[in-house]
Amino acid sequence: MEIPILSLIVLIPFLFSVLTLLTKNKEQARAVALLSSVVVLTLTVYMYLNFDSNTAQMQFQEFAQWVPSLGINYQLGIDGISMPLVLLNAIVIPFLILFTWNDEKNHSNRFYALLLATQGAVIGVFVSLDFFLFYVFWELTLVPLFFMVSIWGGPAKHKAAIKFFIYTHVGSLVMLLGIFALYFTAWKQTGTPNMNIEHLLSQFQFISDGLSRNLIFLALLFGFLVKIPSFPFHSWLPDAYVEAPTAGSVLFVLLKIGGYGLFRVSLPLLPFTPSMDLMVTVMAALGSVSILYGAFLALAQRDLKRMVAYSSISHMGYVTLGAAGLVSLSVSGAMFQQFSHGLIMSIMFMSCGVINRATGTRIINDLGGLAGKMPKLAVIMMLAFMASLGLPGLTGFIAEFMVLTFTYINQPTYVIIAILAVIITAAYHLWAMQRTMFGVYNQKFGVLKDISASQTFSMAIIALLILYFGLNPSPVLNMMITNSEKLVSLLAVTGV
């Protein structure tokens, strides 16, 4: 009998989340949370080692009837689109727990329970092959993140939490309307209810009304763009990222379900969307504008964490732009950008958290000379910043080079717009590093301690992964290319 490994990596975080709530002190809570994350990481690595990167078919599939009268089933599977994102979550979460090991927080059991619940919900989105199950996990991601921001966040935590919830929930409801329209139309056409994602996507082309197909595509795309988030649906992100505790900011970074939806749902629907050319243009335009707009906003910030938050909008624009490139390697680059962005931004937000805790401020102009007092942080933070600005040899360069180079084939105008942001991106990264880590030390901070052993270990491992996958992206890029080639073949676009 095969082990239901996908069910385990989804259910274990939820189960241990409940167990964490029952713990009596911080030591027990963090130990239970770490055990859960290590078990999930072990199972994920086992699955990765037995994953066939040469096929675009679903692997490790599980199936059980749930509500047969409505065509709803418990169906899980994983392929080259979802495997890297599951791996990303499984890798970062245990190191995030270690990073917060010595944090003094009220209600630590609730904190770690919400962290584990977020992990289970996010992985659930990535492995669901039934639209009903997909949407349940999609909505579940909102709940723990809302409470994490509203309980442990900064001064404006309640406003940020409510804004995040309302924005993303509205996007989810619009997406749900698209799912229902597709579901009931397919039911009417086939006479059989079926919530299977692949089945519903295949039935989309048989909808006779072109306007209906356009509206369904737009409804689904809207839900994904809000989650990415893409300009102009991005305004919830800076407040949520900045007001969230460090662990919450990292969890937001790991929330790649919007970009995942582009590859899993939107791109397979494109060739059967009557206004395909217009939709592709919209995606390319939103991607390029997000890159440039986010870079300009990041350059204008004086708060280090807010600068990192706006840079996230800019870098996630590459996901939308690469998807609109409709070339195998541009789509692969967009997928790799999600994986790379998760690793890089994890360290950047961790660095912001350490600096704020040590100095009591995140205002860039008030900092300076921290490298002399915190050399370990300076080295790790410098690597993450260099990766974020696209230095060759690091993951950020691989992703952005692929997106810009191969998207240019079909979308040259929007790539040129995006390239304008490269200089700006380098400027705000270098400016922030010079002001925070170098120059004259601000004596009002007194004696500062460098990052702890657990923080050094956590951040260093992620930094090494940024370097490793920057020099050797094949372990995750190959499976992405396999699936992107399948997507491009469906779009009848010549691969590269």
Second form
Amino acid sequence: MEIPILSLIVLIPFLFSVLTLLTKNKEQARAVALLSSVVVLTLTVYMYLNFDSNTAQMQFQEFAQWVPSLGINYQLGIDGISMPLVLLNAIVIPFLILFTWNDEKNHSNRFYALLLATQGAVIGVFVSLDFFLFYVFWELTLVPLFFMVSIWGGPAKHKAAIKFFIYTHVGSLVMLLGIFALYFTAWKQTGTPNMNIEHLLSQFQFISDGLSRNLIFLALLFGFLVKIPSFPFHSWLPDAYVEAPTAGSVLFVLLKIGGYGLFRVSLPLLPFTPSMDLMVTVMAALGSVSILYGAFLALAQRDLKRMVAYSSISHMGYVTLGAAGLVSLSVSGAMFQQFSHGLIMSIMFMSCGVINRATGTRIINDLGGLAGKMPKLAVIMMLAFMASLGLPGLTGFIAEFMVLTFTYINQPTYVIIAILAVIITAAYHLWAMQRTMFGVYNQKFGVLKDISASQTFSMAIIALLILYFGLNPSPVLNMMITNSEKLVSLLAVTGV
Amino acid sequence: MVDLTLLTPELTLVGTGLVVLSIGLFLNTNAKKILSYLASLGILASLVLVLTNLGNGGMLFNETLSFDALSQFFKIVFLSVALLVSIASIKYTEGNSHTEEFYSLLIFATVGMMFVASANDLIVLFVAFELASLATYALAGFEKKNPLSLEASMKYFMIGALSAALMLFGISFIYGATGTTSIPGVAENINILLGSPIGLLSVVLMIAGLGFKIALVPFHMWAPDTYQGSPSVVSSLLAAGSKKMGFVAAFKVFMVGLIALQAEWTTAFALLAVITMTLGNIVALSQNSVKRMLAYSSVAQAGYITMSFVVMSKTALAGAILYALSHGFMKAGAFIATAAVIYMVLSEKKDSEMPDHIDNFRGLGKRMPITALCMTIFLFALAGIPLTAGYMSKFVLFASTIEAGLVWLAVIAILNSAISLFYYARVVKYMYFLSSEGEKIAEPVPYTVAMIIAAIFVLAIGFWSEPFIYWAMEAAKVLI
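Next up, can you give the form predicted together with its partner chain of this protein, since the form predicted on its own came first?
Now the full complex is given, and it begins with the chain already shown.
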């Protein structure tokens, strides 16, 4: 019998999450958490090595009946859309745990339990092939993050946690409506209930009522856009990202389920949506506005972490825009942006956390000249900032270049809007870097220690990955291209 | 000779009730603890009997009692709730000289509910309804030195008496027009009521009469006061058990008896469902008394279940029936957890003004870890967080509205569900995020046992839903 590898990478974090709760102190908890994440990473790497990038089919499938009378099954699988995202999660989490290793702040066993639970839920979303299971994991990601923000967050944590919860909960409920509608119409058409995602997506085209098809598409899209988040549903993000503890912000960054839903669900439905052109325009417009608006907002921030949070909105705009590009390379660029953004933002938020801990402030104007005192941090942070603003040779460039170039084929107007943002993006990154790392050192901070060995190690590894995938993206990009070709071929069939 | 095997669960309960009552006369107060164990055992035995006889169906006493999947399902709901309440009350009645009365009333109320579930005749239904109601009126006022409890009982009794009168009035019209009180008989002879003002009148009277018990807005006024004032274990029985009795009665009267008048009552129920859930949720937002909050949440949940009268499909009914079971465990559990907190508060400070104030839940995660954990499970289940019973039931019920094309209803229900999260999460926040100076407390065992059983079922229905959904579907088939 084959090892049920997908079940393992989903269940191990949950299991260890319970185990960490049983530990007596922080030392045991972090060791258990690290063990769990290393096992998950090993399994994921093993899976990755046995993964066939040349097929768009689901691989490593698992199946078990769950609620047969409603057609709900426990069904897992992985393909080129989900593999890179699972990989991203599996890679970053162990280093995130190492990063928090000597964090003297009260990171108790509950903290690590929540961290692992989030990892399990997020991976669960990526590998679920059953809509019910998908939704269960989707909702489960909310709970640990909610607690993480409200227990260890900053001064306005309660407001941020509730805002995040309500906002995204409403988003997912609307998505649930869409799932219900899809499920029941498919049930009526085929006579048997079935919650399988691929089955439901393939039944979508047979819904005779055009209005229902539009509404179903919009309901699902809404759920994803809130999660990404895209303008105008982004207002939960700055609060949640900023108030969350550093590890929480990184977990938010790894929460790529919104963009994933776009590729897994929205794109396959798109060709059969009656108002397809309108929907594509809406997506492209929201994407480019997110890019531009997010960049302007980032430019206006005084708080470094808040700036990074807004830059995140701007970067996630590329995902929506690339998906609306409807060319295989623009779509794979968007997928690559998710992967790249996860890596880059992890370092950016870690840097914000370190600076805040060392100096007690994140206000850009109060900082300055940190490079002299914290050279290791400066090097790594510099690399992340450069990657974030799109310097060639790093992952951010590849993703954004692909999105902009290939989306231009179908959506020239919106690409031009987005290109305006490139200048602003460069501006706020360089400006922030210059004012925090260089310039005159603010003497009131006294003597600053550079980042600890475990922090350096974990940040450096992620930084090296940014460089590696920036120079050689093919290990993840190939499978993305395989799957985007399949997604786009659907469009060709319907004659778009 | 009538074969009474089908009736053994009820007979066992009646026997236990009488034995508990009569033995209690001869025991001194300290020894009365044994009665609570005896009563719990009796209820458990009855539950086991129902479970072992699931396959057997049939009619008794000139077809006035029917034993089918629906009645058995609801009997399981009532007995489970009664068992939880009875276990939790072991602590509550400790050292009380009226223990035997408490338990016999609890048992007779349960018997009444079980007969309602089996009733196939309007008169039997009414009598059983009253048996359950009279017992619960007395239970609500069990703390006879506590003015709040007396107020609760008084209000509940007045309104209950009025609603009983309305219901009886409605039954008399139905009887007058159709010439029978048998529920299937009414359905057969319904023609005369069709399109006549008497038909409309009887529908209105029945909705009002049953609406009081279910606590549909605008017939809900008594519920918050009664749930808040009654002893928490009794509130648990009222919200989780007695309310479900209202539903099973309504299912029988409307979906079997008055099905031909559907056009008259669907719109009414649609309106009532929407108003009930919305008002319940919105008012619950601003409550500081946890029991009152749970009472309004209970009103809101009744609104969800009422949606099944509007959708009227097999899935919807299965959802509603499953919801009744889930809500039984969730709400009973939540009230029992509150009871444990109140017990703690009162044992620290005898004359506490409002022992269920949300401030008393501060730091509960540290002070009473098991209670806090179970309460969190119940609250998340009530809010409909996945992998809990609440989610599964909402899933089936809400999904059925989409199936029937009633998207507007689904949207309202889902938005309500999102609102409700707010006040449930607030209690969780108090329990885990706000600290209190109090020390850790030894949690009273009976409450803990009852809560853990309820929590296990809440999670089991959420995780391992297939058998429960199958049961609910079977039960729904009886109606449609």
